[in-house]
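The chain below stands alone and is given in structure tokens; this is the form predicted on its own.
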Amino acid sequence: MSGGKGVKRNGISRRGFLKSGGATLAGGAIGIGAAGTAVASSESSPPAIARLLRKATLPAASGARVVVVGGGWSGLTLAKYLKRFNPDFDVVLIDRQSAFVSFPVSNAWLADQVDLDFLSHSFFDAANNHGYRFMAATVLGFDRDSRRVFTEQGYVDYDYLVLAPGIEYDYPRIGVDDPEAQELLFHRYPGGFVTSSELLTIKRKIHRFRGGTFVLTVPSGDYRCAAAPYERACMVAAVFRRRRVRAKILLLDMNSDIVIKREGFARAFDELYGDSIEYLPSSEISALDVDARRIETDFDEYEFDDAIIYPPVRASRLIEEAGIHNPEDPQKAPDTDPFRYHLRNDEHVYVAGDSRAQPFSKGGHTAHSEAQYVAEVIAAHARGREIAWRSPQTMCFSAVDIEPLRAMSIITYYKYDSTTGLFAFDRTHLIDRWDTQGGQASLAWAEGMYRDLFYG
């Protein structure tokens, strides 16, 4: 028997294995206690399962040990400033990727007004510079119990753990529940928002595509960078104009409008996109049929040629496997302090960035703003002070045109607002009117995040 839910091989199930957020090797081969304590001996252990219980090949620790999941812009940042805000942390940052590709201004990239190289970063670097250790692994799990992270590389002990692992996509969430179809939709028709391979398949759809009907969809809920899906259908059709190719492009809106910079892109489409983005709102995804590439809303049925597809997301399956989210959350979003970012019963455990519980933009500015806070918030507590609560900072640039680069921008805050016990908007400022010097903007922009976090 193989396949199947709950189905153990080598006497290990992975469920059991991230069950409450510890670590459960169960059947009888090994087991971990709750102090993480070996039951068996790993020289019994296949292979693969006694590498689990080996500690990873790391120097020791030269302080309290500070261990981060996830090396996107949230991970990169925090990984720098706990050394800045207390330089005793010895800092681990462990991702399963090699190499860093940036979400952020790839969709430039896509339309080919910045080279693969800048958005392309070495781990290496950003460790060697900022004085932290970078870990290339796959986490599977973690022992609250005895402070400890598994990787298919061996364990790592902590004194804090920051989760930073990002976000998933949630397909069941548009009708489409089978895994073989689940694959199918990632690998053909890409959302361009979890792994750099999704960004290399869009850029080969958008300069192959011959012609006809050119799908792109907007999820509902909270989404990696709300304005990205709508920057992403202007730099496609640019790019279709530029090579002359004739083509529709549908835009599908599971929103009711425009979610952000509603005007400026509002205005875009019908000033420059006229006579190729149809616009779609309350576009509610019900099914999709990825051989027959035809798509099912509430109201309609469309058929496309090809497409990007970008369905509402969810927090990283890693939190929701280790026993921490709040299972009220369709988002599966952890259970957190809202101010001090750390499990509502757990102090030495924190998350960050998009797989966070707060509503604030999932983009990559809010994610380094908010970071860098949190960094601060872990460095007063081993010291045993609090530092006050601070908003992040959200600072966004959507490209509309290619020929000259044309930008708007917002920066915006958030406040709490203790009446409703939910946050909101606060000192927004929007740039709605796209021009020159937001395009050229945007790219300063980057330039100056990616020094940050890699080279300064």
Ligand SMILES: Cc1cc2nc3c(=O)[nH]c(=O)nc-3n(C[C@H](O)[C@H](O)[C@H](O)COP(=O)(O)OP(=O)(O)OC[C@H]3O[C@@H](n4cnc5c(N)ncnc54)[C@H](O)[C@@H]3O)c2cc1C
Second form
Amino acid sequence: MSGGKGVKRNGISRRGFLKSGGATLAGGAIGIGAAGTAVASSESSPPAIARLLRKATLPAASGARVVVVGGGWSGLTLAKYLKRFNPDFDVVLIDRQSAFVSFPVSNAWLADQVDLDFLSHSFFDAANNHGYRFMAATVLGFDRDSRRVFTEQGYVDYDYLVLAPGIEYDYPRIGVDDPEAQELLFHRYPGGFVTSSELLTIKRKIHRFRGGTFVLTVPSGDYRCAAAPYERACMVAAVFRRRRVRAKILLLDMNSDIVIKREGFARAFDELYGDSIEYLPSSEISALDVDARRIETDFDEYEFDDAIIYPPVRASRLIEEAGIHNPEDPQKAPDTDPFRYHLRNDEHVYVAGDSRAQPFSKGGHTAHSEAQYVAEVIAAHARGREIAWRSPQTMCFSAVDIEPLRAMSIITYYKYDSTTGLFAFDRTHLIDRWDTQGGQASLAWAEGMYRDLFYG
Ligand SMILES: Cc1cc2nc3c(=O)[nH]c(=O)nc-3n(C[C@H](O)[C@H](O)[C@H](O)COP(=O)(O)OP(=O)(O)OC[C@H]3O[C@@H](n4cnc5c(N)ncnc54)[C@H](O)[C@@H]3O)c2cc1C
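Could the form predicted in complex with the named molecule be shown next, to go alongside the form predicted on its own?
All chains and molecules follow, beginning with the one already shown.
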């Protein structure tokens, strides 16, 4: 593993951190204009920079400290189960957001089938109920030599570090390279797959849309929640139908066919939304003009009145910036042991959830079942033991209609094929006939998950 100038092995040296951290902050994280390159020590630093070099205000660790970065489905589960498998661990969960808003079931929320309270939960409740600490902060980087995580509120030392920071959009893969154009595209036509503000913007859009052409895209590659873009097209169409808006929904799929629950979605597009959804497979996006509201694919060009642009995704930049990614992987996933989840050369740093390298479905349920296993792996490691590998479980409900809510589902496991060296699906149970029982089951599933993550 090599690093850039001032970067040690896979981590960031104190000097390198100051340089890169200073540059990042000058770019706006907390809005200070000082050039990071000029900073040599905390004594000569502006106060805000000096703060980065101080220990974060946390009680002293009561046992081996496990720092979990990211309080999504993976990180919340990890924090809870690390304490369960080893009550002596001092677990600190760090997230840059101050509250949790669920992506699963958010498509039903877009169509008013649940309210925001159903999706929103407090990190404080999770931490209080499960006996770990929560810190609202942004992780800027980490140094594996000193086992230190840097945040804008100071650093935290770790014995084990678990990275569960999720995904980011990869706009260059749809021909949008310029950072300004990327920002414009993200803010005007958010994909709704990374932050909760995107969801609020999308809800407002579809409830105010006055008619015309509305574009939704499905990315290629290993993107987050394979079924969700198709489900979202159905929910948008259902809202337009209820509002009696004359709209053409163009569903531009970068894949050659519907990638999951194919029969069920094809039937929904045909039977429920034949007059509004036009499904266009193999629509590889080659260019996008935000101001002109024009999208180009390899075959055609489309003008739109409004859009939800979901580009391909990549692992969190935190992983690439630390130099722990696999340079061969277009999604910049980490270079980890596929069964134990730790970096190949460091058994004190783990990566789980949608940032993982393994090709398991990027789903909340997958992240939840996987995180229980990873927590057990870490607890065993601390005791000098190992546990047998077990597959994560994927369970995914997809709503296709409202009033009443109707949904379908899939459950699957994974197996490792030692001859090919690849993971494949195992024991799959698909119900692609959507009905009201599926709709109710989807809400019951989500309630059960929130209970486990925050209250149980
Ligand atoms: C619309 C939609 C519908 C979905 N439906 C389903 C479904 O029905 N079933 C299902 O199983 N899954 C579903 N999913 C997928 C599911 O939401 C994800 O797979 C799941 O959230 C992945 O969990 P994660 O913890 O890896 O990532 P996330 O949940 O994204 O969590 C990552 C966390 O890390 C934090 N973070 C990132 N970087 C930093 C940093 N530098 N410092 C501090 N914090 C940081 C973020 O704030 C975030 O809270 C859906 C997703 C979407 C968008």
